[in-house]
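So this first bit is one chain, no partners, the form predicted alone, shown in structure tokens.
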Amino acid sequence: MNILGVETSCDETACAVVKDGREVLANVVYTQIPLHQPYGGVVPEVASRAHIEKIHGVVQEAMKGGASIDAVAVTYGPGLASSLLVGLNAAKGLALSLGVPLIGVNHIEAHLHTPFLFDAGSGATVGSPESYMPALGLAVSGGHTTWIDMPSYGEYKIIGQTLDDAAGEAFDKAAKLLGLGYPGGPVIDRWARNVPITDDLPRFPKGAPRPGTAALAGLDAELCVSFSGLKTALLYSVRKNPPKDDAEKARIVAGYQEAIVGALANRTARALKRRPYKALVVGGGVSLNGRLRARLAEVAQAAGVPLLLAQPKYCGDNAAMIAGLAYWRRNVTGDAALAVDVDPTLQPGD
């Protein structure tokens, strides 16, 4: 079964086909980088246009190989709502003008589809995803920094989270603070690649909740993170010693990325040790920090789960992880699909 994806939550336009819900036949992205680095941040009407003009190309490009459609899945939640509109119009046309079916699909599920996918003719690298259930699930983003409970594939629970910024925005947000550019994510690992994680480190909070605003949220405390705090340390830390040169700034964001992996990592083993899992499976655009994978691969070590990362091109928002969850999760389908409206702060299991 050949699904033709489409994703434009935030501000990458994609499109991809995806056979049986795992091999990538065709996968294009326009990344709009460019357009948001002059504000250090995504700005949503610069988005939304930039989707408009580039989403009829960016499907034809993916589909110029020729391969039949069976379905078109498209993300309808969470996100930006004028760029999910944007998405969920063109595919809903797609879908009429082909005459397949529609399949709806939630942004913060497809990040935790991606270890699955594989390149069409390079063979998977694991197995099913059923195999691997129960798991635990980290989708860590610009967005979103969420762990959740998966009793079986396309089943889906919060059972902690940010209260505050996502580890996307925390990263953003230190970049922009220190003129390192925009996204902060991938420059701040860059400069952080070289330090020497020692005990003599710039310190910063290291994600603690609130007392108690997890609880009123249905959540456990112990499996929630707070980033408020951590970016106003940095700030009056800046400010009262501002860094001399790049070698003391880059030993500020070393310390800094420590603070927010070492919280990802405390939680998740503290979840891990919750109940049987059979894996740790990591999805989203901070997934590609090289620190968090490294102490990441120790905490599904010590629990004794493999740890299931995506391929670098596949962290990042794509519209190939939208294809292939829906051949799975095909939750809103048919009419209900066609009829269905964006869903800005839909969560999983929605």
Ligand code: KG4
Given for the second form:
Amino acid sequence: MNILGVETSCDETACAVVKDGREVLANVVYTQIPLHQPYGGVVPEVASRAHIEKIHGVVQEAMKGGASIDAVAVTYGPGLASSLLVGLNAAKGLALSLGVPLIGVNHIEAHLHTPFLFDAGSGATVGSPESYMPALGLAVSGGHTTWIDMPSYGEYKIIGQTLDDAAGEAFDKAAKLLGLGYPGGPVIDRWARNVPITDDLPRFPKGAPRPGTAALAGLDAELCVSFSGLKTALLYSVRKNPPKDDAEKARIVAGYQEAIVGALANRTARALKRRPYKALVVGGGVSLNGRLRARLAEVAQAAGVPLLLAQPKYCGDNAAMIAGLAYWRRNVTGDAALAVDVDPTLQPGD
Ligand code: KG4
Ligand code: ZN
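What would the structure be for the form predicted in complex with the ligand, given that what you showed me was the form predicted alone?
Once more the chain from above appears, this time first in line as the rest of the complex follows.
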């Protein structure tokens, strides 16, 4: 079964064709990063206008291979309402004109499908998603930092999350403050790469939430993080001791990255102790981070579970993950009515 996926929740205009939920036949991503770079962050109106300009070209490119399409899948949340609307309406038009069902997909749940995708012709390197359940999922991106209990494939329950900024947002804000460019995650990853991790690196708050805040959200504080104080700590530290050269800047950035990665690794290790999981499944743009990958590998090994990460090209936003997960979601949700609306605050498991 070939599903065509459409993704426009934030600043990537993407379309893909995926066979039987895993084999990627086409994967086209137009990234708007250069458009948002001058602002140091995504500007919603710039994003939705760029989606409108690019969506037809991206869809045409993905359909160039001539594969027959059995269903159309689309992200209907979470994300920017004005961006989601562009993809949703394009997908409705496509489903109508092709005479195939439309399947609405949750963007965060789709990030957790990325480790199961493989390129056409290359063969799968991991088993079926079902064979790794129950699994612990970690979706970590510019908009989300969420720990998700997956008892069976297609079932999602949030067990922990950030109570304020997402990890990617924390990277982006720091890079902006230090004038390192946008998006901040890849830049900080690069700056920090050659800095040895020692005890005397600059220290930053370790991501513990303020007492009581997790309980207010009905969550367990031990599995939650807070990154909103990090940027302020960085600002004060740089004001007090401005870095004299690039080497010092790199040490600051490495210490900052260590605080974020340490918090993510620590909550993941705790969550893995809560249940007898069969795997740790990780997705989202921040999962490209070299230090995070290394720390999560240690955590998974200590817990005796495999760490399932996506190929780099499927870590950031893409439509292959939407088309892929739709193959499973069609059994859970049925074919979404063509009247489906965007849901900017959709949560995993909703
Ligand atoms: O998944 P994604 O493309 O979009 C969202 O759904 O948000 O994630 C984008 C985020 C940005 O905040 C970016 O700075 C971060 O992922 N990111 C990284 C790295 N590459 C991208 N963060 C840390 N290290 C990286 N290498
Ligand atoms: Zn995303």
